[in-house]
Every structure is written in C-alpha cells, then in structure tokens.
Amino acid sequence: MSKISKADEELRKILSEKRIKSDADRRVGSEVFDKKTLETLYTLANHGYIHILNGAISTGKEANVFKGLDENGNFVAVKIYRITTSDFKKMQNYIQGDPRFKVRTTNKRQIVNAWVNKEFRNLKRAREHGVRVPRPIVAKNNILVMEFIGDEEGNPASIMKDAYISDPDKLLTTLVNYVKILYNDAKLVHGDLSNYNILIKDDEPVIIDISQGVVLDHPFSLELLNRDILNLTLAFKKLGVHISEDEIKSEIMDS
C-alpha cells in the first residue's frame, strides 16, 4: 500500500521499532508491526488517537500493550493483537458463543478484529454500569486505544500481584461489588480475573483484559465466573483474607 511509504516521517514518529536491539526483539517486533498493523497505526495517527508510542507498559503472547501519545499531548495505552500468535481456537469459542457476534469465518485476521470489538464492547458496558476499568477510546482491526492507567509523569500503575496492598478487606470488597455489578447489571462475567488482571491506582482497583469476558447466556458464563471467584480466593488468602468461595458467590448472585 503506497500509504505506508509515503508515511515514514509520521510512522517514526508513532513506532518504537528504532528501539528494537535483539535478534528476538527484532522478531517479536515484526510479529507485532507486520504490514496491516502500520496501515491501522496510520489511520489512527491521521485521527489523532495516537501521535507518539513509545515501550511496551506490558507484553504477552497474544498481545503487546504501548504506552503512547495522542495530538493532544495526553498518555494513552494501545493494546496490539498479534495475528501470528494469537489462539483462535479460543478466541472462535468465546465469540460464537456471544450472541452479540456472528462471526462464522476461520479467517485469523477477521477473527482477532472480532476479538477486539468485543473487548472495547465489554470495557464500555463495564463502564456504563459503574466498574472502573480503562475508557476504551477506539478500536480499529487489530488495535485498541484506551485510557492508559497510571500517574502524571506517564508511569503505569502496577498489577495487584506486584503492588503494596494498604487495606486488603477493603479492596477485596470492591472488587467482588464491581464482580456483583457486571454480573447482576452489566449482564457480563470477566472470564479471567486474577491479580494479573487488576491495577492498583490511588488503593483502588482498575480491572483490565476484559477481552475474553462473555455474557450470562454465553454457556461458558457459569463456569468462568466460578474460576473468577476461585482466583480472587486464593489472591486474598495470599494477602490475609481468608474468605470462601460460597461466601463471595452468595454475594455475587444472591442480590
């Protein structure tokens, strides 16, 4: 696409390619940036979601999160799907099953796009019922553009299993009310809830990685919000709390 070549002076200004050092980062650099991908990351500069990105604020193996800048000066986070090493096996069970998406393709690409509609779909219903997690700004293809989660200075907020936990009691009570109000208003369960998943900014939770999050006739939504429940069981008993799982259940479900 010519776009992209006559493009270099603004794709310099948004990749962090020039970065890349290692063999593997070169690697997983090339997994991350193929071709589409700079074609959406330039869409999305020419609207101004994205004017500089800088390093990863965290990497994994179906995604890399950037921290960046939009044209006004303000951080943001953008969450790239890799095509190449995502689980479409996966990702096809947690879609067709969700009557908001009929996907019914074995195209990775169309499947990895669905995906990420699905997280900006679910981290906006979350919203709209009152549970902090990042305000999803845009999605496009393979990339999503959100609100970035940190202090002034640009520093991203740490993930709960790394953070200093002031009043464990009181977290743990936040976090199964924002469990009990995606359940019970937002019509959704996360799927993969764990302190992996949870900032902390100011003692407060921020729940992140929604993408896999179904709703209550998806028929998986049972099962995964058992596994929710049973994650943050064994993150607080961790910290001190020792609550059971009936106990956060009844909670969750009998409201």
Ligand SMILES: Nc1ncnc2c1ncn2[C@@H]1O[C@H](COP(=O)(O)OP(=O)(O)OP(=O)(O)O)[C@@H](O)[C@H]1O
The other form holds:
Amino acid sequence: MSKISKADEELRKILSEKRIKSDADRRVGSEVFDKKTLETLYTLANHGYIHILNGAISTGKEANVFKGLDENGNFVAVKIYRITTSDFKKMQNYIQGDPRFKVRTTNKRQIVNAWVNKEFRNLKRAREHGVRVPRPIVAKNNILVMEFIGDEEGNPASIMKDAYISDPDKLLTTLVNYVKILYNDAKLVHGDLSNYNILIKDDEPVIIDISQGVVLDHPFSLELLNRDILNLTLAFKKLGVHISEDEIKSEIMDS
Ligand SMILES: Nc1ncnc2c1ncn2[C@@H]1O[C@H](COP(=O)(O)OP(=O)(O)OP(=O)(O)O)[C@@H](O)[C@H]1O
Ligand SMILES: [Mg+2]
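Could you give the coordinates for the form predicted together with the ligand, as opposed to the form predicted on its own above?
Below: every chain and molecule of the assembly, starting with the one above.
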C-alpha cells in the first residue's frame, strides 16, 4: 500500500471513531502521522471542521492534502504538514524576515506551526483584496482547513499545468491582475507561483499554496517576485502566449 493511501486509511479510521474516543484511543499510534497531529485532527473533528476525510488529493514534499466533509456536509480541503519532512531551514528564513511573526525558536514543531499560520494569514489577506484563493477556514498547529476547490461531486479542480485552457490570453490578464493586487494592495509576493500552484475552476484561476508568501519588506520579496514573473512567462509560453518578464513587471509596477 502506498504511503498516501495508508495515511488516508488511518485518518478515516481515526475520524470514524472520534465519537467513542477515550484516552486509550488517543494513545493509538500512527505509522504516518505523529501523536500530536492525530490529536489536532481529533480537536478539529470535535469542533465540526472535519467530519469525514474521504480521499487523498495529493502528497507533496512537505504536506498531504485530503478532501473532507465538514459537519454540514460541505467539502473542505485539509492540508496536513508533516513535521519530519519539512524544510525547517527554509521555513525559518522566510519567517524571520516577516514582521508579522516573532518566532525566535529552533523548535521544529513551532516553526511548522508558524508556517501554517502564515499560509492561513496570506490566504486571508489575498482574499480580502479580491484575489481568488481558497477561503481559509481554520489553522491549528500543522493543519490547515480551507475551501475545497472542485466541482459539486467532489472532484478536485485540475492544476493549470494539466487543465484545458480555453482562453489563455484572458487567463494571463486575470493572473497578472492578481499578482498586481497582491503586490500593490495586499503587499504580498506569492513566492512560488507556477502552473502547479494555480487551479482552474470554471475557466478561472484560483491561486493556492501561498505558505511561503512574503510581505514586501521581506528581504527576499523582490527576488521572489521576479521568479514568480519568470514562471508565469514560462507557463504561458507553453500555451502559445508570448509575453516578456518586463511587460508583466511594468504592468504590476505601474499602478
Ligand atoms: N483548496 C484546495 N482544493 C482542492 N485541491 C487542492 C486545494 N489545495 C490544494 N489542493 C491540491 O493539492 C495539491 C497540493 O497542494 P499545495 O500546492 O498547497 O501543497 P504542496 O505543493 O504539496 O505543498 P508543499 O510543496 O509546500 O509541500 C495541489 O496541487 C492541488 O491539486
Ligand atoms: Mg504546491
């Protein structure tokens, strides 16, 4: 059994048993998730944020994303960061230059928790300024619950790299406008914008995976912005749209 389906199976089991949990259940070990992660899942389940987890959407370098249902039967996306495989050094470097966080710790769990909290806050900030991102619902420890981007049957939306794009020019215009709003209004740079971190729903882009996003005063912000712009030009080149980095940049900066 693959690691991801193993994780999925374990989580289903845990959550289906959540109402009859006892101290003994709490101590149940997991091959995939540590005890603290299981406890956090219990807490989120008991507060109604997650009623059922019914499918693994993806396993990334540092996080697993699951599809779930909340207590009202709405789909949610549940992103669980694994403590053991996270790149703490990177996380620390990104968090340290961010005035919103005062994490002076080398404790790995605390760094991951701050990282998840950063993703939550970045999503919220982007959304408040009108950029289409998943609505953040709750962040607790290493787990982020957010709006599920997909259809009514629960099929997750495709990433831009795999999606059929009916009007690439229109998509580019929307995305450049989003980067512009992020920069000028939300004062944020995504930092990992690529056709892997953009979902396409009803022909419209939804930007995801914004945990590494930084505020403009962060020492990395300009370098990250340039990389985001480069990645956009590369993604659109594949779709037959030729736009230079300078063109995008002047669009973003001239406001
Ligand atoms: N809100 C969501 N709704 C539907 N699918 C999602 C959602 N968030 C993420 N996904 C799916 O999960 C995949 C991984 O998510 P994401 O890009 O946030 O994490 P990641 O790349 O694994 O993170 P990291 O690289 O930091 O480990 C996405 O490519 C997408 O297919
Ligand atoms: Mg990603």
